[in-house]
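One chain follows as structure tokens, the form predicted on its own.
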Amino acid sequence: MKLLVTFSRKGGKQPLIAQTVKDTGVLINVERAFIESNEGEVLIDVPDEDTEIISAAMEKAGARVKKIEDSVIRDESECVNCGACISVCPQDVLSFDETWTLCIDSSKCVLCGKCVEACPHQALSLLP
């Protein structure tokens, strides 16, 4: 399951991830993350069975936590299937299915946004 992490330094620059890893014993994937000098944002990944143990480490240490499981919204009024997306997509998230309609793997997506900045249709937005 993947999940949005964001969180404020304003505390101090404690190792939110590293400390949550020691506590619960579990493993994270980080995907993605911005950091900054008084906050940050971090996408993670971490099984199934865990989500919910995770979850309240991070928020018992201060961070807001979203479940993703749907990151990429496509507009099919919008969409033509034109494949623009595609080839942006570093995770291979968009392909085509065999009648040339667009598809989405959420599973793989990191958020960064590269397929809705290159949609000339407007037809994909992030999470909202």
Second form
Amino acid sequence: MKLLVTFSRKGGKQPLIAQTVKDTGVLINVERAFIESNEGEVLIDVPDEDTEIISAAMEKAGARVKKIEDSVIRDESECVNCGACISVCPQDVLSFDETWTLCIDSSKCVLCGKCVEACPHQALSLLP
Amino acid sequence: MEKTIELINTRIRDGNARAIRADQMPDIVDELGVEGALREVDVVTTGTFGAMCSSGAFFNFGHSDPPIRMEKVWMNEVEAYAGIAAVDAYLGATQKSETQGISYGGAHVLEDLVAGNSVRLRAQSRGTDCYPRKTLEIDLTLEDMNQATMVNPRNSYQSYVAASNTSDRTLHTYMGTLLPNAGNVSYSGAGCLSPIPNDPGLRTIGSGVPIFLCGAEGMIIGEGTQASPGNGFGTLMTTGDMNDMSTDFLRAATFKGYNSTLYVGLGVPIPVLDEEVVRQTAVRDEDLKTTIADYGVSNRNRPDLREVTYAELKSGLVEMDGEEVKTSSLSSYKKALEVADELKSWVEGGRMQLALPTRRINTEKTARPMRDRARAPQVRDIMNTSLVTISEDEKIQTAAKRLLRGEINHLPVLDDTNRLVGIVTTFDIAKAVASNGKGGTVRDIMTKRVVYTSPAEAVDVATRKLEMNNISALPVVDENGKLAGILSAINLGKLFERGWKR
Ligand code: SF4
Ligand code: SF4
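Structure of the form predicted in complex with the partner chain, given the form predicted on its own:
Next comes the full complex, and the chain you just saw is listed first.
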């Protein structure tokens, strides 16, 4: 399960991820991170069964945690099922099924936004 | 056995015609044989749904009171061409909005109209005795206009070159997003379902043939612009009434960093007249080849990376240099199938009559690149080759003398291997003298980041370098890194004085 963690460092600079790994004993895979001087947004991947423990630990440390399930949103009225978005995705999130309809497997998405830019029909957006 | 078009049309009228989608034809022929398929199948329906930039529509808005001769026309702030009769205009799909740029173009206006939305028409004129009105602004829907006739100069490419990019940056092109280092391949076209690949000899596809165009019953006007059926790139010019069109088969799009364009759904019904038609329509994706070109090279003649079949492209992966590369289609195969299915239901439902071309398209013709009347002048044609140079270890005074003796203003500086390392101008020397630094060496005062040109560079490009960098001369460095000459504003002046001749 992927979690989007946002935090601010107003309350001192504790090492959020390292601390969570230490406290819970769960290994966290960091997929993407934007960290500025006093705030940050990190996309992490954790084993499904540990999602709750991790969320709780991070929330306790003052972070906001959002589960990423449908990260890429497709506007079906705009999408023409061309497939222009498929090959630009670094994670194989997008593919055709046997009826040439676009399928989205969000669990692998790292929210890079490449597909959104590549869609000629402006049919894709990332989770708000 | 042969079938006449009249027989096929009678069957359609009687509701007895059998239509088959082009992608299913190979299996039918395998099963029934050519003769059997000729007996069983009356019409093969084709379809494609993709970006077709060369599309647009003619409008007649009707006369206002007092009347205006529209000299300039905008529809939702997208300019339409009004250099025709008083209230006629042509709106092209790729024209961009003057207020919203490429995110809203002519294609979006066309889609809005077909969707039933009203569009703001704005017109300007200088006013004449017969057309006194000077400005007009009004909201119109399709219904309010006398005609809204789509006329697409170039649709339905026979096949299209696929694209990849070996450069090291992401490109945003009319072939979509091309990842660096050949990270993906982008292609367009429905392969064996596309119209022309099912009749490459253009026996049944030509002027006057009824077609499916964006949901309406349209017609082929004739060969499309830039048609090149002689080397496998035939195109069609098409027309249809926008009032009968549907947004299911007409969609505006914007390619990031490139432009707006129109996705057009187009299908041609092919009457199965004889065995030749059966054989042609039994084409498979495996038989249809195109090339993958390198868009990383910005030249008219982009190098080919490899040959590829539509079957490989549609599989989602192609091999390039030993690696599997993902493909993306810009056109929608799902929609292309819908077009062919819709056309099939028109034929089997007795809704459409077929016709043979009233005029055949020349299949030998090939499109040519623009004729270069004169080779564009190159730097080597006008550069100064009598070189006066200096080495970086020499005294500033020596440089000053050399400039004076040569009556020049720029002195290229070379290192001991004769490579260009800098440039010294009379201005640099004046500066050094003014600040009492004339005892130093050339190295201390030269400009090290030299902007340079090459012998084969077009003079236009070199001139742009001079302007952009606000400088008056460019050293010319050849392909071996050696100084070949110098190009100064004086050389350019001479070029314009004598006028460039072939
Ligand atoms: S956001 Fe990036 S990772 Fe997610 S689907 Fe789009 S291209 Fe793939
Ligand atoms: S690029 Fe856009 S329109 Fe094409 S399949 Fe992807 S989401 Fe749909």
